[in-house]
Amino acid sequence: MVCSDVTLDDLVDFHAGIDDFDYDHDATIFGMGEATEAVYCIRGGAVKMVRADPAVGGRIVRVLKKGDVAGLESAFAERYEHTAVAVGAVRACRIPIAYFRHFVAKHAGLQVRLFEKSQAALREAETWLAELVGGTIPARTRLARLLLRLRIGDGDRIHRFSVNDMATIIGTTPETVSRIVSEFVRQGLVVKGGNSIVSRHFRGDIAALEKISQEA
């Protein structure tokens, strides 16, 4: 994901330090303010990463998907500055902090790389604060945008997150994205997939809330 620019001889060896884990939904994969172990690159289902906030508990400050690592920003500090947590079953690769640091401090090219993806990770922050948290864009079109970015690949699959953590996003009340998301469902703009709470997600008209994701 991030060593393109690395000699294939480089990466053989660089894996033997790589170990896969699966995560159940809801399952904490690392907390924050707790001494920084591991990255972990995520192959598989999307995690929250969370801020503690005394006003609300927790905020949801940005979402990881397949391809994405969680724990870069804190990769070269002592503590984790976010909790990353499952949402639905994850698969990442757990790469020991000290692995990684060693290996980044051999390879030039490395470094640029992650440069380059901790300054895609801090635009995605700032895009998240103006585009999704509170103002004065409706909820409509907040919830929307939210979808969007929750898409999975390049089809009309979208990581199907509780109500809760919907609203937490976007700053509105449960209820008002409970009724955004049933007004939705009733248009076919979405349509609720998944048997479990691990495998569900929606099937969007992707056209449709583009469309909405820029009304004022």
The other form holds:
2 protein chains.
Amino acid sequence: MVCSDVTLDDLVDFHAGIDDFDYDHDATIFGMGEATEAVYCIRGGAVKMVRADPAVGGRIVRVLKKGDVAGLESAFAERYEHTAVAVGAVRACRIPIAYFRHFVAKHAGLQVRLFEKSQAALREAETWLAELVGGTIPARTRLARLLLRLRIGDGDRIHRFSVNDMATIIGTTPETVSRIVSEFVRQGLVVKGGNSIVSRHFRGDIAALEKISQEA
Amino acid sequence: MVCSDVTLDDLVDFHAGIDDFDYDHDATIFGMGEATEAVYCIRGGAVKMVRADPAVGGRIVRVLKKGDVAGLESAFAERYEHTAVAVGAVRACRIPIAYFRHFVAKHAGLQVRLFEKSQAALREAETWLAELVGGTIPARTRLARLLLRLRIGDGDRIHRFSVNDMATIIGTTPETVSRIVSEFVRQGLVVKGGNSIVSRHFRGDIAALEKISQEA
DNA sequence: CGTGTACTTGAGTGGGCTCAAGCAGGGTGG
DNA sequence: CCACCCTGCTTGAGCCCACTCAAGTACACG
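Please give the corresponding structure for the form predicted together with the DNA, as opposed to the form predicted on its own shown earlier.
Every component of the complex follows; first up is the chain already shown.
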């Protein structure tokens, strides 16, 4: 095996199944300000990354889905930059930080991969800025865009976050989100599924949502 | 010189004065989608990083000031991710991408620095998300926060962006920004200075602005 | 001095926030 | 197994901030 060809996936795959953990809805995977102990590869479910804000009690700045890595931001820092919270049932594999750092130090090529991962996160954050958050764009449009981003894989299933979470993401109030979701349901654009706290999700009319997401 | 101790600054310093360029107000330093040719270290002035959006004609997702590096995002990519535009007079030193990549490849320690720079940019973007952009937060508060972020060094001078630019940053309209700025001026919180297109700036009452920035 | 762009200011409207009840449904304890 | 309760969601009424549309103004540059 050529060192420079080792990828992040190799590291993760090596650990898969060995160190898998399950998290319930609303479980804290790690907390902002705590000592960095591990990075986590999300194998299923959704995780919200929260930055504590004096006001309101925390704003969601990113959402991680299957295949994303949580805690990378803090891989070379002393403490976590965010709080990571499970939304619905989550399965993640845990890679101790010492092991991770050792592995990265050994394989020079990995560092570039890391840089690219970081860039991807940056791009995602900027997309949120440009498309999801407030401004002149109407709330219905923003909510449609959010739902599209919460899609599970390539099907019509969509992670169903709480009304509160969706509100803090698109920068509005829970009431407004509730009203718009109701409207979407009335129009048959989305259907609520899996009410059992684990596996809450929508089934959405992707094409219709995409149309709304392009309005004004 | 120990290789692992080489910093980004060393690379920049080596080039300082040799490859310095001046840009006028509104000059495009590089455009989104163009082939990556160089990275730029900002030595003075302010640069807005724009992501073209089908709607409205581009949203500003980050602002670079003295000491920041433009184009790092695309250092290992084919094409630039943003358009970089000078706001007021800008001086920047240009480091050809081939040279930059060569330099990074030679000095392993630099890669970690790069990763950290990328993380810093990510943190900045997330701060914008949490503090600057729309949501329930009143426009006056957001504008006060923006002005504080546009501070030049540690004094009371503040980069004066166009009313339009400030509007797209905090996610509001030019009219609203104009009204709030007028109000600030009436209250003596800020004073307009340097109307000569180059070196436009405010003088601001930092303490007062900080107080407003913490409201609601 | 003319011209154009950017900014300012006004009036009116509407989207979304606030405040305040009611409702549903699922988890828990009896 | 059922009833309770508690949290999260829904829905309504009223109001206000900020958006829209539309002139008017100031200033920088040619």
